[in-house]
Amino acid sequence: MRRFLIDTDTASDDATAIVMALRHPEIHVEALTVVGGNVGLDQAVQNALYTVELCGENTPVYAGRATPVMRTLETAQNIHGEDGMGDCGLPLHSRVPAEGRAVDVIVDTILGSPGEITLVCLGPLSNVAAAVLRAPEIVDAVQRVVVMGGTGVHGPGNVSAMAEFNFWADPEAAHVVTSSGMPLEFVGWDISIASAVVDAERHAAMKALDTEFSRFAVSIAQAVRRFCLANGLEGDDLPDPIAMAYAIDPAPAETQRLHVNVMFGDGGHRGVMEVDRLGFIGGEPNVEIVTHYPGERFFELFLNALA
């Protein structure tokens, strides 16, 4: 069994990515650590707890940072719905997270099993940056760090002309993590819109499964689906699930190792991934960037998890 630790700002696509991990026969999820991002922290915790319960698991869920490391939180509820799960009427309340702090759990889990933990980051990197600053030794102790973030290969951004939401929401945290020396693997939003769009045919395939999990995935994605269809995509895209697919099965991916810097501060450069393809910055390559993940393999993994 491979051991995953998932950091999430649980909204609709996070939830289906979590289902993929929890239901995969070769993956053991040590814990979910939750961060404010798509929705506020309390709602994200409830969404994570509901998803774990749906899967019939007892994976602990820990609350983490409610805000970015140096700024106030700006959510994506205009896209994911007020509850982050499409406002489809789920009972997303009254569940109680595990005792303990997410940042401590990240540190203790990685240092407790050096070289064994894959950290999968599905939201803003606020928890992870705080963990790196608290215990820099996790940089060398973690096996892999798969990050859904950025849009550094093909573009464009999904919250500004060039920035992806997770990095834009907490650019200072993204800068800390990218500069940390961790074994980083980035799956950007550009990979999602290239290979993980639920067009009409794939939407029909999801509905045809008619399982508890497929009905859940279809229902919670409706707000995002409406937004995407209104903005030129052929359906809702699944950035967190395709990052999870890559974490589970990286073999089909095409990647390129490059030097990356995430720009912070405000203005048009906020959260933008500066990718040095021609050596202008002069730094050593620090990120394995996924440049392609085949849609056929992604949807195979995704639909298998929902079956």
Ligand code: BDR
Contents of the next structure:
Amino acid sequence: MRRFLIDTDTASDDATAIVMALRHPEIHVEALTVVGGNVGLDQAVQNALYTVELCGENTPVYAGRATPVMRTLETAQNIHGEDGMGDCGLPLHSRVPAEGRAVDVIVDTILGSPGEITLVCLGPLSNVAAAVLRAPEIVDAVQRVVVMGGTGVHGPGNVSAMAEFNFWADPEAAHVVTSSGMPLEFVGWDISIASAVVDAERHAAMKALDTEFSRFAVSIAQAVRRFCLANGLEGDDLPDPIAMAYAIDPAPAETQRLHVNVMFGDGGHRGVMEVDRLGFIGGEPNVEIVTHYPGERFFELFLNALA
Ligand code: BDR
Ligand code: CA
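Given the form predicted on its own above, produce the structure of the same protein in the form predicted in complex with this ligand.
Shown next: the complete complex, the earlier chain at its head.
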């Protein structure tokens, strides 16, 4: 079994990405560590606990940072719904997270099994940056760090012209992680809109499965879907699930190893990924950037998880 540790600001697409990992026969999820992002921390913890319960698992869920490392949290509830899960009426309350703090869990899990843990990051990088600053030795001890964040080498962004939500929400944390020396692999929003848009045909395929998992995935994405269709897209897209697909099966991906700097502070450059495309100007390559992931393989993995 491959061992994943998932850091997540659990809302709709995080939840389906978590289902993909929890239900995959070759993946063992050590824990979910939760961060404020799409929704506030307490709501994200409830959403994560509900998702684990739905999958019939006992995976521990730990609460982490409620806020970015240096600023206040700006959520994405206008996109994902007030509860982050499409406001579709799920009972997302009263569950109790495991005792312990997410940042400690990230450090202890990685240091407890050097070279064995794949850290999959699906939210703002606040917990992960705090872990790196607390215990820099995790940088060499972690096997892979797959990040849904940024937006490839050409954009576009989904919060500003060039910034993607997870990096924009906590750009200082994204900067710390990107400069840390960790073995980073980025799946940006460009990959999601290129290969993970749920168009009418794919939406019909999800509905046709008619399992508790497919019904869950369709319902919790309904707010994002409405937003995307109203804004001229062919359907909602699934950034965290395609990052998870890549984490599970990186073989079909095309990647480029380049130097990346995430810009922090405020203004138009907040959370923007500066990429040295020439490969010799910006410094040593520090990120494996996914430049293509085939949509057919993604939807195969996605639909298998919901079947
Ligand atoms: C990312 O931001 C969140 O809204 C999604 O869950 C995903 O992690 C996409 O930009
Ligand atoms: Ca997310």
